[in-house]
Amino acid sequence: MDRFVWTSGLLEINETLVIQQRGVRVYDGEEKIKFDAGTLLLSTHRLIWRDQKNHECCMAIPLSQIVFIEEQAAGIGKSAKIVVHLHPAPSNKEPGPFQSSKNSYIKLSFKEHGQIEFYRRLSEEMTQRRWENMPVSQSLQTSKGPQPGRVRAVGIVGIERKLEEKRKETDKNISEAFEDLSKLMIKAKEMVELSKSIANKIKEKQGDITEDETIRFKSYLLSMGIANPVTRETYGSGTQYHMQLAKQLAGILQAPLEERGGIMSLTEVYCLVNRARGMEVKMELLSPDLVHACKMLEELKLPRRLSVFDSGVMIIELQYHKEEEMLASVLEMILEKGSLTSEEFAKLVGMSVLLAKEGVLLAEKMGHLCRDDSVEGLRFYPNLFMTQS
Amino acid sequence: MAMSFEWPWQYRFPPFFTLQPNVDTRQKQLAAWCSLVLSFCRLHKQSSMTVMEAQESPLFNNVKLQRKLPVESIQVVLEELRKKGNLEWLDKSKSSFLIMWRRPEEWGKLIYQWVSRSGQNNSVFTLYELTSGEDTEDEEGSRFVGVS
């Protein structure tokens, strides 16, 4: 445990992250320790650990410290775990929350599930060895290897060593069947980079781009990429990213809100934001992270607010777009018709059929239709048993 | 003397025949299916049924409009007659009822009212008279006729 590095928990430039999951645990060897909730996040250069509860309580390790790693699987009662075992801490490590420990192993327990997914991706990182290739500062560097003049030790230290020099061999062949999809890589770095400097250009008018295709080019970019996309990069976690991203949110969600009446599931709004905020970041839009950023969106006064139906199906609607209109929407639509079922409303508004079915059961609800349920379908009635005698 | 049974205006409205969730809107609903069942069995002089007869009769299965209560329903709705006094069950496995579109209270009180204004209390008279009578030629007399 004493491997351990304190650290903010941003990533680096041209560190990125691979995978993260949540509900971890960290064992120093087989003991216990305090950091019993944690989400653990595998960057392309270190292991970093955050506490669920105290996001400022967050540390990292190399992944040049891991000698090699082991599945435990998970038993009656016991999570799955990883098993990393790690070379010596380097003199000239930061501060961590160790000072030592007798055990050069940790293990890390998978109490919410996700074991075999980040075991697969840590395995991967092992063998790429991409913080090889992409240094970043100092403070990260650690011993790779043996350091010169050493003395060549027998047992479990030279057992490491020689593991890791066949790991090197492999990754050096397989990192040479790959160069061709990190060139991939790199040239759509700097596709999005282009798109980023032209959107910019745009913004200030430089440029002899005329309104309308301004706004055309502007319209792509948006299905496309968005040209200063909210990462955890440059905003860290916690709520500063949620509040960014919830602006972000309202903007993206503006025009299509519209165009669906007013009223989009929460599912539909995940699969638009994650096309439109392209590859680059696809990993980061995480459910929960969306979820949170909702919630904020009432908050900070954007026009717009995410509720919950009875059935649990959450939505995002347009500020203004109340309860009641969504009502009284229904009930004009059934007055001129006469009755409808949910499809017919939906087809006639523009809405998700779920959600119409939605807006219809809680006119129901309120007592203002009622239902025929027969082998023709569920068809909608203005509630007449009430209206009159 | 049968008068042509007019429906009331829910026998037209398809959701009759769904019954409907919301507690209010079902409360109506019930009330209006117990006084059409009772209406109807008074004029056709139907004081007993079973459950299949109920099923296919006009009462719950509207032809024309091609919709039908449902059994469980028409339970539902028997059940609503049961607590408010005008059914009771024939046999165990609920399968036939009678009915009673006058419950037997409002039928005493409606006895003693008559027999007091023709002035027959503290005389002995049988049913049959009272049926079918000449006495209860009179309008709220005949009342009484065919009641079985």
Contents of the next structure:
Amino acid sequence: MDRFVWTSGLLEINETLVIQQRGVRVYDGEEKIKFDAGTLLLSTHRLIWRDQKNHECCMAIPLSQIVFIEEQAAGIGKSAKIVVHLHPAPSNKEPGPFQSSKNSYIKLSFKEHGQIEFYRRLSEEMTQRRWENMPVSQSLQTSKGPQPGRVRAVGIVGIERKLEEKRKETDKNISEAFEDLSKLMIKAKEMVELSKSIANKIKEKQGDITEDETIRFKSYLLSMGIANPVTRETYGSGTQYHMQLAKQLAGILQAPLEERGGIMSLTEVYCLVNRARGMEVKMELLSPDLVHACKMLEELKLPRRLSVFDSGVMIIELQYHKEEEMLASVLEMILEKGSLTSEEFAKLVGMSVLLAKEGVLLAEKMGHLCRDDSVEGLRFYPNLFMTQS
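In place of the form predicted in complex with the partner chain, output the structure of the form predicted on its own.
Shown next is a single chain and nothing more.
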């Protein structure tokens, strides 16, 4: 712990934020110390720990002080940890929380998970050693003492600098998001082509393959699930987790949405996604996380979106799906049949009863349909005032 120095937490010029994770406790060797709940930030130059309650309590250690890192698995009642082995503290070190320590390593305990992704990104920074490309005048190494000529950015200059740093970080995150999305869509396309190919082969062999064999074959496809599911253990429990989950949802839902005319209820999505994840993630079902991830679909400019009917029913639909097309489909079917219940309409178009009911209710709201609510149930008829005029 004597390698840490106090810091404001602001990023220096040419320093970039790589990843951050809440709920991290710092150990001095094996000893518990007062720094028990904070946000751990990894930049291209430093590890920064900031107390979650008292933001004035902020300390950092340069990456150049790290010898090597290793993972420590979670146990019963124990969180997973990253062990960071350090060089000896220099004699002219700046002030920090501890002036001396008998330990040559620290432990970072991840109470809210996310250690897998953090370890991967930290390993990458240790390999790339990007801090060495920084001009000497702006170096953050602890071997240099306090710089008397250094002026801290305050006032308007400080605000402008913070805004510029935030803009750079946002640009980087957007670039990474689109890069990941491109890879995900390529894989999703391959899986769609594979499923179509297998479906065609099943149709071709219809006479040769029994129904039981067909069901068994399709179950094998379902059991493959998602090769690399997004989990809290990998990405923690914050925004990063929901962003990665939203990207994965975009790939999973491509084929099912196309098969269902571009629209699915959130209940259907929940069952489909958890079934696909079930073989890989047996104990981590998605519920509120699914809603949070779906709300980010449009924000991340993914080709899906979350919509809500007047009744409160949530749906996921393709970006090109239009309400007018759904209304036209409802009206055309009811004009053809004379009258329909929502259950009958659902059966005809191959849609869930829930979505079918929302569709006919929307058509009624727009004035295209009239209802007959009797002991036989709720039946919808074309509005002759609209159709015959």
